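Just the one chain here, the form predicted alone, laid out as structure tokens.
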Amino acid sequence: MTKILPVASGKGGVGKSIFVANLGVALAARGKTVILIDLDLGGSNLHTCLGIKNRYSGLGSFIYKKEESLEALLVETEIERLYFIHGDSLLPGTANLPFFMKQKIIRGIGRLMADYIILDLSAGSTYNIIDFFLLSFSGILITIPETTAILNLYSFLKTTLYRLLHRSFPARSEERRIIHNFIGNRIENSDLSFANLITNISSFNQESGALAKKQISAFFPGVVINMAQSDQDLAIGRDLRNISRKNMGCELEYIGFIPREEGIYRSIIERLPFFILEPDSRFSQSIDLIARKLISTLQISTPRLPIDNDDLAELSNTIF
């Protein structure tokens, strides 16, 4: 079964592609079949963070029917198992796709057949950005221990919230106004949450009250909070979580807390993933760590809601 795995940040500068080309590198060397694809369509380098040359046909190509397929934008690495499919930034229009086009690029992620296919999404909350995380209920949240990078996280949460619930209604449906009129509350510091907007919903019809109960019940992204100094950082990561829970009803699992790293960018220089150049390094057992917790949550069927921050905790032993 093939599993999509979004990886999407609040801002920029978290470390998210070169996580993702990590990750990728990881999954590869457990003997999954793994397929990266850069979408940070308006700046794409997931390849520079794999040290592969941008001469190949990317998503432009698609876009501009240069391609049929996606699946001839595949690119092979020197990394046995893992492909690649370019972002082609240096076309103009990638990075503002209309929605026919963007439903065509899902299709096409569809059709791929991987183990995992794993999207590198651009920085920001734009609606293309979301719809793309949308592909999974488990899609992957980085962030690092600043102020400004989780408030972002936690803006992009809440409005992935508000499309999932506004995308389960029919177009000019009373859900969909009862949506959008809630949208213009505030609900940080009041007594207001995503609660109120459920009740509100099942107050003009109880079967749609809850099918937005189920949505947001099923919305479970993991959380990879990097470059980390000390498990004192995880305290930024129970504050994300409990706003999160209060405020949109929203579980996070913690699935990877990674250490600073000081010579990462080495790696870029040397146009090999961290992974294979320094293998025993902190910051690579971190990135197995969590290849070993996707692969084994493949086996649960029912995702295991944490409690009291064990997950956190754990991840602190594991890496400090």
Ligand SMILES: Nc1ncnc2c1ncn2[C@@H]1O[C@H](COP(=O)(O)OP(=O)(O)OP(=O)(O)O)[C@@H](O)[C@H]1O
Second form
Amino acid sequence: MTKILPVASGKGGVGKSIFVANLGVALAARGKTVILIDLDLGGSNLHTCLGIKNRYSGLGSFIYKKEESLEALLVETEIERLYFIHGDSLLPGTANLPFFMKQKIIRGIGRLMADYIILDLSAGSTYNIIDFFLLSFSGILITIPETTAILNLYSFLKTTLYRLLHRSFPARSEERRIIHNFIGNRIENSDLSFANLITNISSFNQESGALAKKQISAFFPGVVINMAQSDQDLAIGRDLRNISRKNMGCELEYIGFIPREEGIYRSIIERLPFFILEPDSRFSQSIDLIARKLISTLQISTPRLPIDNDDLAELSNTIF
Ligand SMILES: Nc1ncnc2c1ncn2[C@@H]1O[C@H](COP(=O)(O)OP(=O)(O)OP(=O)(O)O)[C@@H](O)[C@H]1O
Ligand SMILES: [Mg+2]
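Moving on from the form predicted alone, please list the structure of the form predicted in complex with this ligand.
Following is the full complex, with the preceding chain placed first.
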């Protein structure tokens, strides 16, 4: 079964594209067929991280019907089993993508066959980005260990959960109205948590409350801390997890710490992902660890198990 892995971040420039390119290489090296899609429309640069020239048709050709399927846009990379689909600088940025274009891309992605389809998304919390992120309940959120990036990640999560609940109920339903009122009130009363929202929905209809709860517990994103420099970065991860659990009832799984690697720029100059350039570096090892973790644990149907901070500690032991 194809696993879709959207990669998002609240803040820009935290390393999504570098991560997507190198994770793709690592998964392909472990025998998986991988398609990387540059969905950072308007800001597409994933090809640079892979060392591919920008001379192939991108998503625009599919949207504007020059190509019938996304499959026709697949570019073979120099790495066996790794394929790539270009974004498009002619398309409006992701934030302004009209609804029909978004739906067309989503349907196109659903028809692709591979072990993994990894989506490099734009930074930010607009609904289009969030809808791409919600193509999976186990997308990957990437951040750097800096307060602003963590706060943006937190906002991204919050907006994603609201969007998830909103989309779980029909248009013009009372449940949607309750959710919208709640968002409005939250601004004035920041202590309200998602538990209160679920209580509000349950008081209207118990089954709907149960559905809202189920959706939030099924949502289980993985978090990657990039450019980590020390063990202290663990504390940041721990705080984010605690606050997300407390305020939103949402569990996060830490799937990786990637150290800051000063040599990354060389991979752009030499047009080769760093994973290939320096396979024994700590950077490449941490990417490989994530690939192995994804292969062994990411089962879309796996029930969510309660976890503590064991995953954080384990990663730190491996990397530092
Ligand atoms: N682990 C790392 N160590 C050192 N530098 C890194 C690391 N990861 C990424 N970088 C550098 O950070 C910069 C931003 O990386 P990248 O373009 O992948 O971010 P992004 O999140 O995709 O940005 P955008 O939001 O603009 O799409 C690049 O210069 C890249 O080389
Ligand atoms: Mg990028």
